[in-house]
Amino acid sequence: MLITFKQAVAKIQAANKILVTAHVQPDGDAIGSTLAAMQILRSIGKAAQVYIDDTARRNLQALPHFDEIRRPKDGERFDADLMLVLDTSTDRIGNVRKLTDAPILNVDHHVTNKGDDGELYVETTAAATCQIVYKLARELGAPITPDVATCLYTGLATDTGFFQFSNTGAETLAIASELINCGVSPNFISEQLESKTLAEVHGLRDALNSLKMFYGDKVAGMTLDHATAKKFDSTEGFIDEIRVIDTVDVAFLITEKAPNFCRVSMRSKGVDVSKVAARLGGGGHLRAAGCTLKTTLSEAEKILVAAIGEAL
């Protein structure tokens, strides 16, 4: 059911422990959003613990608080009054669900949540989960502390591209601003996120050398088969170095985590990835966007060229 934003900040004025979470195979907004949220939560009074049940890439690691982070355990349950779900909708949680009988709050930015389970708050002219994040601190009254303002912007930077994509706006950009006079230190966390290990790098020239073009080269894809992926932590920029070819509207990268198991994503300069994805089981923003097809490798590229094609 989707709430106010007034209506999100009772939600949590109202609970006393509140188990925070967000999306499985987690990037900057995700981790971003929910450290905040626990420090910010803490800081008026409330018992908040993070839960994610993935693994985040090493680049996040060095965010204050992230080694409080937890992965449930078969079995476990959390005493919460509240589920403060994060930068998703709640059936990318994974085992998080099953902590708790908690009523749900879902606060999310991404045009394809539609709020199913539990309430849901989505601001989707928001760059960023760490956008509201940062709103619903202020309405709170929280503090912004360095380590919170550094979470935030990570999610702003992250989810904005460096404040490079089209969903960068004057509101972002102030709020990034004021979170710099908050005690950030842009070039630490720029210099953080970007930093690449030698496998990672060799996972690039092995992406770049699957490059295929299809559509008039107005669609761009990579591939990486598991034996090749497992080598390296992260994937993340793979994807923005054939997003600049000049002629290309879609590139995508297509990622054997498992036999039958690939993670997609999607970025474009005009097409609704978001719609695509939908189509294809997952969701994200109009121009960033990704799902799980559990086929081959070979015939994931295949499924998701068409459905390129029928956006096209």
Ligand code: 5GP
Second form
Amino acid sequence: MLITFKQAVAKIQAANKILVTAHVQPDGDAIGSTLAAMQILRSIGKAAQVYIDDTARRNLQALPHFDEIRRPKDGERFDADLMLVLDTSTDRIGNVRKLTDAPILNVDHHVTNKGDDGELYVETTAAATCQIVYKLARELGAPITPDVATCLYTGLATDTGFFQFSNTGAETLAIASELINCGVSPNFISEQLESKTLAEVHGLRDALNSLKMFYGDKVAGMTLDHATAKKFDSTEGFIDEIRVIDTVDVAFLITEKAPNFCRVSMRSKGVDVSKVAARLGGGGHLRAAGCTLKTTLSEAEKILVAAIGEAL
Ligand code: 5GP
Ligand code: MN
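Okay, that is the form predicted alone; can I get the form predicted in complex with this ligand now?
In what comes next, the whole complex appears, and the chain from above leads the way.
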């Protein structure tokens, strides 16, 4: 069910023990928004704990309070009176869903989130969930400490491609400016986030070697097979290297994470890739979306290329 911002604030104010979570394959916005929310909630006297049912890529592990994130164990339960689900619908939180039967408050910015599970405040014009969490913090009267600001800025920066994508709005930059006033060092965060291991750079080379063009060069795609993909833990930024090709509208990367388990990333300059992803069981935004295809790499490529072709 959809609720308003004011109703979301009231739900938080009425709760005392809050379980905070975000999506598996967490990105900067997922980790940034949950860690910021945890600190904000604690600062206004709530008990709050972050659970995420996945590992995070190395660059995000330096965020303040990262080491407090827990991963649910088999059969584990957590005593909470509210579950705050950030940056995703509840179908992408893995076993965190089983930790509690507490009511769900879902706060997100994805157009594909329809609020089928719990109460949803969705702001599709927000560049990042961190942008909404910032406004929640202000409304709740919580202090924006340098640590909170660092987490929030990370989500804003990563979901906007460092303030370059079309979701970068005046409000995004105004909040980023506020966060700098609260103690953020943009250069420190950028350096941290852009850092890659040598294995990742080798992986990028392998991905670029796989580049194929489709539909009169309007679509560019790369694939990474499991033997290659298992050598490094993140493909963050790979797709941006082909998104820039001047003829390209849609770029994709398919990573075979495990046999018959292919993760798809899409970026676009025009086509609504959230619809393509949603048709294949995933979701996302107009210009950045993804899904999982449980099949071989070559079959996944066929399915995806056909679905993109229909959207062109
Ligand atoms: P990325 O390509 O960076 O992994 O994801 C791009 C966008 O699509 C992000 O906003 C991400 O949350 C969303 N997304 C990626 N994969 C999935 C998926 O399997 N399901 C849904 N609902 N959203 C996804
Ligand atoms: Mn996000």
